[in-house]
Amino acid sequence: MAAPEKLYPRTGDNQTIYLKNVISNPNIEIGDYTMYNDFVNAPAAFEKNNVLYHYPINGDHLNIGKFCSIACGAKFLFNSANHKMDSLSTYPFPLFFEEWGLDRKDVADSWDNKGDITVGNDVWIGYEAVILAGVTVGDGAIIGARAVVTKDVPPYAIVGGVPAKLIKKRFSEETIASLLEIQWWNWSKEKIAENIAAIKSGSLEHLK
């Protein structure tokens, strides 16, 4: 399925961006037709407002799959914004190798590395909502308003709250299993057409 070229789908709406089009960033990786909007700031700087934390020390990933639809202020919150745990003090020493006489190359010391950030494909990520790192969120999920995700999120689960918590499934575990065998992300676009009032009707059996 090749993947569009334009920056906005709408018309008009300076404010929804096909994001995979302003990454620059190596280490984050965007699926075809994920979305984002931004009423607030410019949506194009969504490397530089709602990655926060990616230093290139740690080497971590940012990987968000096709048909993804992220909300306004939406944050993924990487490694280098934590603390360390199992250390007397949550204080980053290392990180302040200069004042402190440490050795330069033991700055990531300063905090634990929970790993990259994973979402799937079909993923409704709303309003302000924040994902810690180490984080995988399946396929067809969806993240409330201001959720605070710490914690895997399963397929075609809704989470919600701080810290995020399983509200309910989207549907049956039948239902599920057969979407991700299925996985209509990965069509052509043509097929994707064809199927789109099936999709949206909700009923497996009309999928072509």
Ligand SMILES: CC(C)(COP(=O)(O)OP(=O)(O)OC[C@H]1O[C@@H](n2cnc3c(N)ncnc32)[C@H](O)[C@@H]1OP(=O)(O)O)[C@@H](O)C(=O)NCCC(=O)NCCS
Contents of the next structure:
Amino acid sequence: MAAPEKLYPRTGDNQTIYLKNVISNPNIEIGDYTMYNDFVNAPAAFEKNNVLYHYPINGDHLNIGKFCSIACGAKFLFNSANHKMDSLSTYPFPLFFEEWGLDRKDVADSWDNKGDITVGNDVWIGYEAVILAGVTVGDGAIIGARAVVTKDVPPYAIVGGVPAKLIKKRFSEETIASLLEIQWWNWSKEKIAENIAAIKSGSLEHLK
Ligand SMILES: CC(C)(COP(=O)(O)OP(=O)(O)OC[C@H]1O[C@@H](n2cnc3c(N)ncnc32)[C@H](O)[C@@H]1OP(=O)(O)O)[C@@H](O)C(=O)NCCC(=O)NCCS
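Given the form predicted on its own, state the structure of the form predicted in complex with the ligand.
Once more the chain from above appears, this time first in line as the rest of the complex follows.
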């Protein structure tokens, strides 16, 4: 599928962008058509304002699939935020290696590395939601406004709250299985365009 090259999907709306087109960090990957809206800060500053504590030394990745909708102020909190907890102190001594005569190369010992953040396709992330390191969000999930997501979210689940808990599933297990098999987000642009009415109306039979 040819990715859109333009930055703004909507003429006259400079608050909504195709996120992929502003990413320069090689540890961040964003799928085609995934969009971000920000009415507080410049949406193009997503890497700086929304992907936090994400330092190259950890080698941790943010992977977001296609056709996701990311609301203003959603944040991805990476591993340098996780002060080490199996130590007798959470104070990050290795970070201040000069002060304490420690080796610069051990700086990442200051924090626990819980891994990457992976978000599937067609995920809607609500206003000011926070997703923590190590979390995987399945295809079609919805993250409620201001949720703090600490655990994996199954496909097509709706979660909310602090910590985020399952509110409900969007569809029956049978329908979810069909959608995961169909993976409409991997179709060509032409095929998606032909099927928008069916996608919008929830006509699974038509998609099959
Ligand atoms: C999560 C969400 C999608 C659920 O919508 P819904 O299915 O219509 O939910 P309902 O209003 O029927 O609420 C269902 C339950 O979830 C709870 N709930 C809803 N949203 C919640 C949230 N963000 N955090 C915590 N709990 C939430 C409700 O209190 C209710 O609880 P109850 O069953 O104990 O009474 C919606 O509430 C939400 O947060 N949307 C995000 C909006 C947003 O941020 N948009 C940004 C612009 S794109």
